[in-house]
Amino acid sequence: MSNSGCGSCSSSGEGCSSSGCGADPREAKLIQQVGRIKNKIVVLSGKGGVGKSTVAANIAVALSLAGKKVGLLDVDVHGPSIPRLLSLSDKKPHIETDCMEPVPWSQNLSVMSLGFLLPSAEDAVIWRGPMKIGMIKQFVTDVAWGDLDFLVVDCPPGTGDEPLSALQTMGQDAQAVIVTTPQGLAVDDVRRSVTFCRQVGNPVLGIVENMSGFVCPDCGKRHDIFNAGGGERLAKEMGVTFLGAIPMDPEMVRAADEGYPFLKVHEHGPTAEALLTIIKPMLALSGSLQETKGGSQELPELKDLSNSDGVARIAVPCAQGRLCMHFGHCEQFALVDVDLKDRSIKNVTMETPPPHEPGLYPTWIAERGVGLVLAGGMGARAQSMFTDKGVRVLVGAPAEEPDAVVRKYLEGSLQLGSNTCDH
């Protein structure tokens, strides 16, 4: 963009605000579009070869399946990743004049990478810095991503011009996930993730230790094929968090070569467990996970859950008339209605579901037109199926009578304590 105005302004192009020279439209659009992100997560490494894009994309779907409406934008420009790791690949967003839109990974996810704009996975992208950071800006400005409980940004390794721009375009606010293996070689390049974030005055959520141990899928014994530990003493040694741990796994591997998230399809075991602890912090941030004494979920708008005629239906699955702590050992289904402009409950009716199967619950839910579950507990794969039909899910509801829990949802005291099956 040209800069004809007024000779005060600045070279970079920004604009000024003597009289008769504007802000620059692009800036201004741009600040617009990152203050309908409520937390940018930005995921870098120091070191190549850590599993960072794997990690990040983990963090993307978990986040999701948690409910969260995100974002995952791939910055790598020479080696973008994200769209195999998805099953993307073959995609390509749906580009306007002025703008273009994220693809799709599911209702809560949408993704944009450099990788679905190239003619052939095989050509080589030969940039410099200024076309690298145009992109970028280009990729937050001009993507239709609409308001974000979360974008994740994945870095390529080191801290040159994508990671520098990708904090600068988020601001100061972008928080940083730094991602390590645990040998020293490793924990070294690393450092110096650690050190770059403070230099340019963004906060450091934590470190993540990548292929921490081996754990036999036969034996059960962990095995530590690096040396051990190497992202928790960092941690220690620079004054961060450290966020967990997880281990080398062959279905980590498998999941991503054949594209599909780990988190969509394994709900148990230790990697799982790890991923799920990484997030939790994340989900603590302002906006997202609101922390009250006892620790609450963020409430969906009710306005987000009604019809047409403000009327919205939510359902309680429910053992000996009370809400069943177990999902899958629902008896029946409290399907309450709800008249949103006055949050009262105009009818309860209880209907007995069709035998438990997996992927089964959410179709027969959704198509008696179930906008929220509150449940004591699920897990994740089962929450990502009722989000993909639509439908939310809040998890941690005390086993009291179906109308008590809706009664307090209404009122706003409904207070949510841990996932009872959280896996």
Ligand code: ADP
Contents of the next structure:
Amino acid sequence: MSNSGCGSCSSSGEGCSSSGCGADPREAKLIQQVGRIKNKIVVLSGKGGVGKSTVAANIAVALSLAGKKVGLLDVDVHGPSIPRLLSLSDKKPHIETDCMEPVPWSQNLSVMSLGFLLPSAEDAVIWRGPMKIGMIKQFVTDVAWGDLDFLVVDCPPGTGDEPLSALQTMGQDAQAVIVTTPQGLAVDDVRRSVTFCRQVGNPVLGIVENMSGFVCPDCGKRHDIFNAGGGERLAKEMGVTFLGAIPMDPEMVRAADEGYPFLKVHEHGPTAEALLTIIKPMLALSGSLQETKGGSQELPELKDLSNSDGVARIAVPCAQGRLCMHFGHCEQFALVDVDLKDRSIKNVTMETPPPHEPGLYPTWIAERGVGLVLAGGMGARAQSMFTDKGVRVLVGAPAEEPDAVVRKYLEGSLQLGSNTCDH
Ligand code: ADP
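Structure of the form predicted together with ligand ADP, please, following the form predicted on its own?
The next block holds the full complex; its first chain is the one shown before.
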């Protein structure tokens, strides 16, 4: 990657110790490195064999193909499979005294895995907890990732040392993506993973149901052969977003066996579409950080926002009757109800929220059945809290009367500008 190279992480963190501030130089360097990663996606699963590594690799590739700078970190100490999935097994990272360069897969995607450091694929690693934790921290601190839009972390299954360490190393804004298969048993394990993330204090970006239905190699269509929908039901039950369902596709197995990511070769069809749907909330997350204008945000479809009554409720934070540019300064929310049938505005009510405290508005808004918030400016953390509650957010909307803003959204003429509150 152009902006990495060991020079870019060569600050050994000694600045702090030599300046006498007393901070641990390794911790200081870790914080500095993590600060260069805009979005951290930690891919988890309740159990092995659900396709977690395959999904993690394809998410990383999809984001990189969308033009994002991406790192893919494989912290599966016992079965690092990312090098094989990307045909990088024979590659070795360039190592300098205090720094390692990740292995490039493309200009936009760099990879690091313990698999690169083992003498051969058959070698096993016998490490206890503290060593694994040290390794994960080292893979963030001492690898010259450079500035990244996304770091995608592939964790081993379960809720053990590695996922815990990965989340703690990345910080509280690291978002978990939980991969499951539709069967009841796998779904039960996901419940544990969601609870685990909540206990650690990290948001769950959503659940992916993998091997959901089957893509027929003859006709290319998707058929539901087992129970599909377990992941989606669980997502609803646990109040987390359902990111999408990837079918069981023989081409996925072929891709994995031959060492190329599925998306590199297949752009169309149900499996590619499912993968591209799954990364949309991630792309929206990166749009929210304003390294581009609001144009990169995905405008959700009205039908995806509607409740069972055929009504979609959209909230607009307002000050003095107009959309307010700073979310934290809002005095009232306009709750705008839109009829799904004819896309007309049925009702607008103004409600005064409880006194502003971090984390309060997302719950308050979700309780009112809101599917979308149209905001001027909103910090990344607040946005992820809304996403966590299943409420979409678009930022950069103009400071106009709430019904005018919603009407523009309905007509497809809403122009999203900069996020005026990017903190
Ligand atoms: P995990 O990381 O959860 O242990 P892997 O990603 O290693 O799982 O996948 C396990 C196996 O399932 C691999 O052989 C992989 O090719 C296959 N697989 C993963 N996802 C799919 C899919 N959607 N369709 C068909 N096979 C899949």
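Numbering follows the first chain given and starts at 1. In this text, rigid core is short for the largest set of C-alphas that superpose within 1.5 Å between two forms. Note that the coordinates shown come from a computational prediction; the quantities given were computed from them, not determined experimentally.
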Next on the checklist: At a 2 Å cut-off on C-alpha positions, does Pro398 qualify as shifted between these two forms after fitting the rigid core?
Outcome noted: yes
Checklist entry - Can a Cα shift of no less than 2 Å be assigned to Leu372 between these two forms, given superposition on the rigid core? => result yes
